[in-house]
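Only one chain is included here, represented as structure tokens and corresponding to the form predicted on its own.
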Amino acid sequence: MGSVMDSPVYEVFGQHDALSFPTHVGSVRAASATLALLLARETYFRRDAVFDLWVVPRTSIFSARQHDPLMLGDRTNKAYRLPSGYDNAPIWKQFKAQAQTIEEVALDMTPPRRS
């Protein structure tokens, strides 16, 4: 009989009630998905209430930092993507530099005077 180190490893997750959404609480080493529900109940759930229990073997999880980490895209300043990253201060200064007033529009709109 194998030892329990040859056992399959089981990430486990629970959640707390119907609107929570599951964490991730630890692993457990089982010889069956049954065994493992059993373990990580008594093991992180024994006083605590729990609305749902999920575990999942270690070898079904794919993990992109693993397998792929283009994935997860470069790791780049992306601070335009927050409302704070852009300074249009210089840009918006300019634009008003530039910028006519009412009066020289409605003047280049009004057609030119035949003599």
Partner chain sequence: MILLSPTQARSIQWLLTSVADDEWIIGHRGSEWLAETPNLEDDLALSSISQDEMGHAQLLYHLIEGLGGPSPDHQVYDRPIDRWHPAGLVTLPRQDWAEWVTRQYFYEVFDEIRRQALDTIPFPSLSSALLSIQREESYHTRYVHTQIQSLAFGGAVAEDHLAQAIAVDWPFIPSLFTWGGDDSTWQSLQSPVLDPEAMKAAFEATVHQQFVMWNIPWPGALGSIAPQGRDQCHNPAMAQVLSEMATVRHIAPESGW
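Basically, rigid core = biggest C-alpha set you can superpose within 1.5 Å across the two forms. Numbering follows the first chain given and starts at 1. Since this is a predicted model, take the numbers as computed values, not measurements. Compared with the form predicted in complex with its partner chain:
- Comparing the forms between the two forms on their rigid core, the Cα displacement of D17 stays under 2 Å.
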Given for the second form:
Amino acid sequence: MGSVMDSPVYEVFGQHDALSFPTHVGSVRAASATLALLLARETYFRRDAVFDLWVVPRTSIFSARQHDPLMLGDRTNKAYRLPSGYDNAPIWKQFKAQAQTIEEVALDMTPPRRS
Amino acid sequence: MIKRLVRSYWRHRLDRAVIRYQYLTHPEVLRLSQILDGWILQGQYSLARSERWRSKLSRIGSIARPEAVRSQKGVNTSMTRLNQSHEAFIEHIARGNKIEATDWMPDDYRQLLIKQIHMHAVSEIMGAYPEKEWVKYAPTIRRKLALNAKIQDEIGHGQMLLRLAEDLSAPYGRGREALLEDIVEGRVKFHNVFHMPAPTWADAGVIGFLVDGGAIITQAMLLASSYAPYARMLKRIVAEESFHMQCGESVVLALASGTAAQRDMLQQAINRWWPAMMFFFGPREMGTQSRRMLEYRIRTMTNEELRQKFLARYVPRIRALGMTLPDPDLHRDLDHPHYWHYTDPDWDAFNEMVHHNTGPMSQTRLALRRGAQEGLAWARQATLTAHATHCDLSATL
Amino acid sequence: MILLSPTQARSIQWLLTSVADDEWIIGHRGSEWLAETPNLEDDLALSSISQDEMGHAQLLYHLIEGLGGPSPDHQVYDRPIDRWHPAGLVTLPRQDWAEWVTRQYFYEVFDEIRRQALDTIPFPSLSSALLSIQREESYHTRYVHTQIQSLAFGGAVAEDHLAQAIAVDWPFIPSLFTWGGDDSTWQSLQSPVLDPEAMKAAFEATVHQQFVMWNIPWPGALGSIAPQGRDQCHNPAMAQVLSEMATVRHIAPESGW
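Form predicted on its own done; form predicted in complex with its partner chain now:
Now the complete complex, all chains and molecules, led by this one.
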């Protein structure tokens, strides 16, 4: 025995619903992509319904951490890119107007119920 | 740039600006301090205000900035950038950093991980067999379906964990086939409990109750493991184990609520499994390898700490069911009520069983595994051959 | 809603019993392969299929209960062997892996034909049950096809295993097409597709087409349909399954488990 080769590894990604992104959940070994897809369903999603399922040959994944970890490191100050990098509320207050946040806008834009 | 930044903050309210400095790096905080010094010397800034500001800066500098906090935010630095020495590695994980499969790691860290995860995977797989014996006897439709699903999960956990062990073993040229052959060749151990007989339905229940209960305690501890792929996978495994916990307890509760015959069956099973459960967590004094695993934060608690957690949870519950435990010495310490005294299991006998597969059921269950691994190697080969020679197989589906 | 006559309701009970018993027993036999399949990944797929089949049986036993039968657990654990009606094929004791793949393949082909036939019966609870069953069965078919293709195209050893498996299963295929009870049961429902001969013809056509596609030699014409194909009274394998199933439960028959 011991003469059987290992099947290739496929990384498995599952997307829970239309508005979520596919997320890596693990991997399977399978002789082909079709088979990998069938096996991934029961390996990782036998309990939950899933919106979409991807299998990707492990060899097709090029990881930054492995090939160029420096690009992942710390950056210089980028506070100007962040909402918390701004402090408009007190200034708005000086102008006697109220500050606003994107969450409030989003909430405001929830589609109205129409019957 | 920093000067401009600081001036812009200064123009607004310097005091309030401090909250934003959590995004500054440590060198930037130091640099700000120096600029502040310059301004004071130039008379642009009062000493009193600068003191207030400086104290906030120093708080940020010392508390918010260190590496550990950033790594929690996912900006984990890889060891490939660091000095690849044992000391640097230990320091790296001591700061709360996690290790990924493709990161540099000391050889013995890799070997300990392989040993731990391989054995964990194999125990899940071998754990399927004692419960499997009871599938055809399961006394209700629901129990039969649940037991099928539980055994399926165990194989599933075996698959997920073995994938991790396979990735770690890649540098040694060992994959799925090799790691599974290790089981039938007796080159990898599995948990002592799965060498034991399960002669009644109550044993199937008690395995779900006590063995899974013990495994959940161990696995919950491993969620904090320094090896990130293991910790990630365990999150999923622990979630599925919570079904096993409810399922096993449900069987035990039904027996405890049943007839005298059912209760007696349960008591006998508890008696059978108890010493094996005391062995399950390992010796009081941990061996060299277990201590290395603690040092590497592969695991985070000692054998005895785990066993005590188990005793604290399970002894009161078993007694509440009106069942007894086959250990006359089992009692809480008078001075330290959180510590349970217990009788040592027969360490030598269990060790012999685990190391040489000489338990009452070791060979029977290994024979089933051998049937799948060696007996059906032809079927794995057939799948590979079919898909290699017929690339269009998927099209005919 | 179309009201069923008492005769039709009784006929449906007969029909559903054959279907449910097939599903239960093939699920039971399938669970004998737990942790013993060629691959860990295959084990998971196979176990899901077995669980699905037993789940479908449970669903159908519920429908039978709704038509005046005992509870699903009673039907499974307390029914004497003379009132079980699974096909001989599904009761066969476990043999080699190729036989299991082949048995599942034949069963899935047949089961699809039978589901289409059952769907012509004007009984809404059955139609909705069939709809939810169908969702799971399409996975079974796809998966089982990959398995049988692996045997068909997997080289000389696999081909041998497959040929032997087909030789074992083929004589038992006609046992699938009968319904429990006599011919009047399916005839009272006035749907020609329920005719065993019609199902047999559809089965032969499908399998023949797929065997050609997969280069599997045709094993010859199917045997004729024996009216007693689902009688289990003289089947020791089935007697053993039933006695094993009841062993634990009968320690305390009135108690909760």
